[in-house]
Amino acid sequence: MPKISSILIANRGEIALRVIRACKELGIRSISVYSDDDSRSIHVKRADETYRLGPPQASESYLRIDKIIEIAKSSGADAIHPGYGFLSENEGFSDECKKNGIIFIGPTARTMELAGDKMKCKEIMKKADVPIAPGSDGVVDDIELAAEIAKEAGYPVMLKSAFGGGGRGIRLVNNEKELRQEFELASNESQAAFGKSALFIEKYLTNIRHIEFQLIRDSSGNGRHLFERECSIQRRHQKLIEMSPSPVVNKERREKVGEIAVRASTALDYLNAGTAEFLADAEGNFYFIEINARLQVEHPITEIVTGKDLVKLQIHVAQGEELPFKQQDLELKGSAIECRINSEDPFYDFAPSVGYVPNCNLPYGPGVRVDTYLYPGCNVSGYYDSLIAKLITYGGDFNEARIRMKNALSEFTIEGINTTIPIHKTIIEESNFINGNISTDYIDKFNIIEKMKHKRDQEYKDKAHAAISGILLQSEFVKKSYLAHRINKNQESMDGGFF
């Protein structure tokens, strides 16, 4: 397979910038695309070439396979990197790239189809002796059958879209009444988000952790895992904070589950970078839930603790190269934490907050990395995902990484919009987080939203107290100055009387 000399990045924002940087390091020509709402975005300025896709709506720009393929061909792109989101897990896009002689930097269309269909994927995993969570053996499209399966499994259960991702198409139900209420809603949400309404039932495991293993596999069949990431800090199935390593994964368990993850990638004949996701219960049992057939948002923390550039590895694998390391060559060093900074207001149920950003201050220093498209004078669009920055810190151990994150969050200011920084500040100092006592229900279980609001109110009180104290001090100073002035005046009068 010939070397890749030019890559079109079919994405936007910080991930487009991330791929552009990798291209520059490898001496590869980078080609960006943009919607009208992104015409002033920084990924447009940083790429070697750039082309307009269309109107702001994703359906008319970043999701237009025909336009992206046309631009790739006319610009002479050898390959397309899909980033994450948009078309990154669309098997039709991968297939169109292949038909047009363009290298798709990701899995094959067949692998994506299998990974995207959770029921087919689970069936394959069963045959590969990969442990899966208890639940229905296949898609459930009848409410009566769903009620029967749920009763047998025991409530609570999860209704999940067989084609879902990103937390969409998921409902937690605690009894049959809720099941009957939520079944149609979950089906409709799945249809709207993924064009398919198939649902399956999975036993809801309490006090669980969400732990994923980073995978990479080349065209020669060499599969490796780059250790785990703890992703249990979530809100409505959307990740807020990730870390590596997980506080509950020791060396023995890491090797065992990592081998299972690699086995899962082999069963799907996986190519390129991906992630095997697991639920872990309090007893240390791991249950496979899905393969994410793309680069993950949280990939930087794996890069930091392994010293491996995942995007450059993706490119090397896509052009037919074998992985340059064996599993035993990999070593996990130190600890890394990532906070996802979203343009949402956590004080008002995470309502979207978009618009002009007149100024921003990005933190920096030892062990601090910021992946973002923000710059003073930029615009945060309301048409796309709310992720605007990823703040990553590294330390020799978890506590050093955490303290650096605490300090970095205090330095990170974004004017003009509201962001999730306040909830990150609360979590990073919360005792259960510090002690590793976390699970997927952490936010609700420990009343994090209320703690965040209390922290804000206390800060307001402290500022008000400081302001009042300042006024009183200033008043006392003015009073003393006035008295001193009067004394001096009186003294002058008395002095004048002697002459």
The other form holds:
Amino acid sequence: MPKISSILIANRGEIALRVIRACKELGIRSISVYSDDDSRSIHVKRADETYRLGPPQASESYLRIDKIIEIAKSSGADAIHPGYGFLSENEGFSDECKKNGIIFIGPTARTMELAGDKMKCKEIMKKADVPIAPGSDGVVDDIELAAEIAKEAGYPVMLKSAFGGGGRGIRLVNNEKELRQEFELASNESQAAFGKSALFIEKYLTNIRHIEFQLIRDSSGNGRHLFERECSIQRRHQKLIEMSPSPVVNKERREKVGEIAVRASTALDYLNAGTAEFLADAEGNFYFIEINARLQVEHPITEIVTGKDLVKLQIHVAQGEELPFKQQDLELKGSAIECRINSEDPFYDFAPSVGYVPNCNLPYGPGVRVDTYLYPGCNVSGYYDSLIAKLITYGGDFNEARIRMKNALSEFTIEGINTTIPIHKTIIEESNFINGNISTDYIDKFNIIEKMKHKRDQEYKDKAHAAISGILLQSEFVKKSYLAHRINKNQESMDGGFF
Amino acid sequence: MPKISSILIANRGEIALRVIRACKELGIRSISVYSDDDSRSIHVKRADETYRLGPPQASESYLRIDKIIEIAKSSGADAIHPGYGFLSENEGFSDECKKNGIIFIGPTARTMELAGDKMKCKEIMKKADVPIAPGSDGVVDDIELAAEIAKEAGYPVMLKSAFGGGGRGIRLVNNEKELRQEFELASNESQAAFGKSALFIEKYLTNIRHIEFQLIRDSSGNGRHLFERECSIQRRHQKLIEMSPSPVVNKERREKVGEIAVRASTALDYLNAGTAEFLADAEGNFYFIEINARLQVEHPITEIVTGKDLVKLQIHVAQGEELPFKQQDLELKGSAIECRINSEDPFYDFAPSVGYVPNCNLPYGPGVRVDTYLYPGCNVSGYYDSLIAKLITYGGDFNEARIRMKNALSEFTIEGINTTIPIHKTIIEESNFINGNISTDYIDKFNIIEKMKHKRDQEYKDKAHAAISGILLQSEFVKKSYLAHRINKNQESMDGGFF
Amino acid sequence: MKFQIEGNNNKIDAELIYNRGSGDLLFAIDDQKYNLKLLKSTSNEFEFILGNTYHYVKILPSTETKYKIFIDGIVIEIKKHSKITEIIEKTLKSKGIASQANNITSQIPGRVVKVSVSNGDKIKEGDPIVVLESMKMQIAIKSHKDGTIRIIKVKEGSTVSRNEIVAIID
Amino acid sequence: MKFQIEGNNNKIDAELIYNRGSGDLLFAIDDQKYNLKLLKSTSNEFEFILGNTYHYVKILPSTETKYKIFIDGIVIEIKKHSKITEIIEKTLKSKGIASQANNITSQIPGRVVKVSVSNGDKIKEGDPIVVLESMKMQIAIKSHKDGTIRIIKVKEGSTVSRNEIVAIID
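The block above covers the form predicted on its own; next, return the form predicted together with another copy of the chain.
Up next: the whole complex, starting with the chain shown before.
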């Protein structure tokens, strides 16, 4: 296969910037695409070249396979990196790239189809001796059938989109009334986000951990796992905090489950980077849930503990190279944590928060990495995902990484919008989190929202005198401005110099 | 010894911020001090508490032992961290701390005195079987004597301050006329910077590498080395780029010279973190030059390749703890490079450049660490050292770290002042640097200044059309503003909205 | 001046005692005296050292009864407590409660993807009124009480901002 | 308009061909045609996509003959080349050279720690005139030619800025 010399990035936000950086490291021309709401976004600014896609709606821009292929061809792109979300797990897109002689940096359409259809995938895994999670047996199109299955399994149940992923399209439903209400919403949502709607039902299990294994497999069939990520801290079934290693995975289990994960990738004839997701129960049993056939949001923590650059590896594998390391060459060193900073108001049921960001300060220093599209004066669009930054810290052990996260969170200031930073600040100092006593229902189980509100009240108290001083200063300022104005009517010279 | 609960940081700039961060990680109250030129500096903003020292001149502020001790006592500081430069190697300061019951985070006054007096130190090293660099035998106070010694040794010679360090107070002299001129300047400079003046002369050797070993030793006498740093890329005998590992040090040599370095620290009954500096010749012989009795500017690269936090270790050792690792526990992993970003104009003989920085963009992302005091709207003062930022990158190997440095340098933008970024951009892509063919005369030997100018001309060419577009846009803007002004005389509404 | 921090019942007294000039001021807040050293100021941004600790304060657009303040990276809300603002506050509050009771407001910004009811429809508490899409999520705005739809204020495809009224019920 | 890049002898022709409105312009620079999409502008800052590449340009305070431009993180200098500026430039240049020949200027900002000569002293090329301290370094300003000191313009302890005249020699 020829060496890739230019890559079109069919995505936006922090992941587009991440791929642009990998391109720059490899001397590859980076080509970005943008919607009208993104013309000043960072992926426009940092790419070597940039092309307009269309109106803000994803369906008119980042989901337009035809336009993206057209731009790839006219700009002479050798390859396309899909990032995550959008078209990253769309087999039609992978196929279309192939037809047009463009390398798709990810799995083949066939693998993606199998991985994307959660039901088919489970069948294959059963055959490959990969332990799978208990749940319903197929896609449910009809609301009446859904109600019947849910009744049989017993509430609560999970309503999941067969084409979802990353927590999207998953709803917890407690009774039939809710099921009927949510079935339609979930169906529409999945339609809007993935262009398809097919739901299935799974029994909701408690005291469960979400642990996943990073995979990469080359075109010669060499498959490796890059150890686990513990992603149990979730809200609304979406990951909030991830870490590697997991506090409950020791060396033996890591090797054992890692091997199962590699077997799963072999069963799908997987190509490039992917992730095998498992549920782990309190007894330490691992159940396969699905393969995410793309680069994962939380890939940086794996990069840090393994020292491997996953995006560069993706590109190497995509141009036909063999993986440059064997399984036994890999070593998990130190500890890394990622907090997902979303533009949502955690005090208000995580309602989306969008708009202009007049200023922001990204944390830096020892053990800190930030992947973000924020910059002072940027805009957070309501048309796309709420992930605005990933804050990653690392240290020799979990506690060093954790304390660095605490400090980095307090250095991270974002004006103009609400973010999930307050809930991260709360969790990072919460005793169950510190002791590794976590599960997917952690947020509810330990009243994290209440604890966050309590923490805010404490912060309010601590900052009250300083804040009031600011008000007093402004009132002095206004008084003097007014006096000065009366004297010389020259408002221009009022700023500063009064005290 | 009692646990330290508060630390006064007797320094400014990026190193003060570095220590504040370590304090925050350990739950220690951080206390900063500032001169009148620093009231809006980052170490004022980020410390838990801050106190004014005095006027801008270092002699009236950061060198005032009496004032610093007084603030430490009145604010209840348990310990003082001196950073590097200023009072960090002043044995009187260490002594004064001790007298006042304040823990000095660094070596004892006695050790500092021995380490600081380069001539005495060399004697001790000779006894301890530490190989020392060839050179003159004592301090030279008199210009006539200096001329005689220099003539005997043969020009060029190096004029060095016995109390210097970090390249300060070192001058290369090519003939007697220059010697006489520079002797007085060097003497004054050393007087101003260190409060003492005592010069000695060393023959100037060529094709020499500067390689140093990081040391740390606890109060129970456990000494460890944290491997080497290659610091051969220098200008005016000041380090410009450092890296770890060195391209010419293999495992055997690392162990051998590391052991010599530990022996040197034992000979001085060294306490806390320090650095043994060596010259290495083309044959691979290492000659001890001096011990720097403080934390080094370039400590971050060692932190990265060892995974150890040197500042936190300094604090642990200072409160009497034993080192938590043995020599064989340490492992050098990956590769790290540091570029020193100075506020100097590399196109103008590195003339200092000071003033307001209206805006700056710190690089971030995979493999990047920045230690800096810059922020948008900050001020670079002419009263202090020109080091404004340390850009550190790392990777699995030298080349990955190097390429990441190349990209991070291009992400790093600083408005308002001139910096050494252009020379770093030149070196990082220069073939001798890439191949590890470096020595202390690298800059001159390979015409780096010329190459940098050539690179600038190329950049000018590449950006010309875009820059001219900017001018055309402005002229359109001005034209339309003028027209609009003539129509409604309302200058206020002119900004934006014209195109 | 009197202030009250959100989520706390105590009132706080604060005043400028005097201005020594060149940025040195003396404040009294809740019987504590503070030296304040002003480092930088514009009309709504202040950098200062209070006692011995640095602070950055930006006064955000505030309401008549509340200050919204960005301080050291967090946003805090402080109620005004002068006699006049207290009266205004009460008046606004009583009016607000009376009229708000029949309003169904959007508590997030978003695009209306579906209007689930029509004018005159009888509805029960918890019934969805409209469905919004924001950041790839679909969220139903539900009625907080039983009643009849007097008027729907939004259309499918239109966008609403936070706290905008989407429907009024009787 | 005509421009010339520093360190390069070629002159560059550039003009606005037309303004399509709503931020879309067409430029011709050196016979190349470019579509320019303006994304943001203030009086001296411009963000735009030229062809298919994003640029950020800030026009810095410039002289009568030269533009100083901060572009994409670097500073570049561009000479103006209209007939008028050429004439002005020449005039200024000839004047400048004439008067500058006898000026000894400080090429760095700093504090004068020593004045090594007095008015009327005879000096040789390379003799130190004053010693400056800046960023902990002491740097001597040396004479660039033989001559006699007409007047020393600085005192010990005073500060000088870049390009300030420290002495005039005859």
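It should be emphasised that the depicted structure is a prediction, and the values quoted were computed from it without experimental measurement. Residue numbers count along the first chain shown, from 1. Whichever C-alpha set is largest while still superposing within 1.5 Å between the two forms counts as the rigid core.
Once both forms are overlaid on the rigid core, the distance between the two CA positions of residue 462 between these two forms is 2 angstroms or more.
Residue 324: CA moves less than 2 Å between these two forms after rigid-core fitting.
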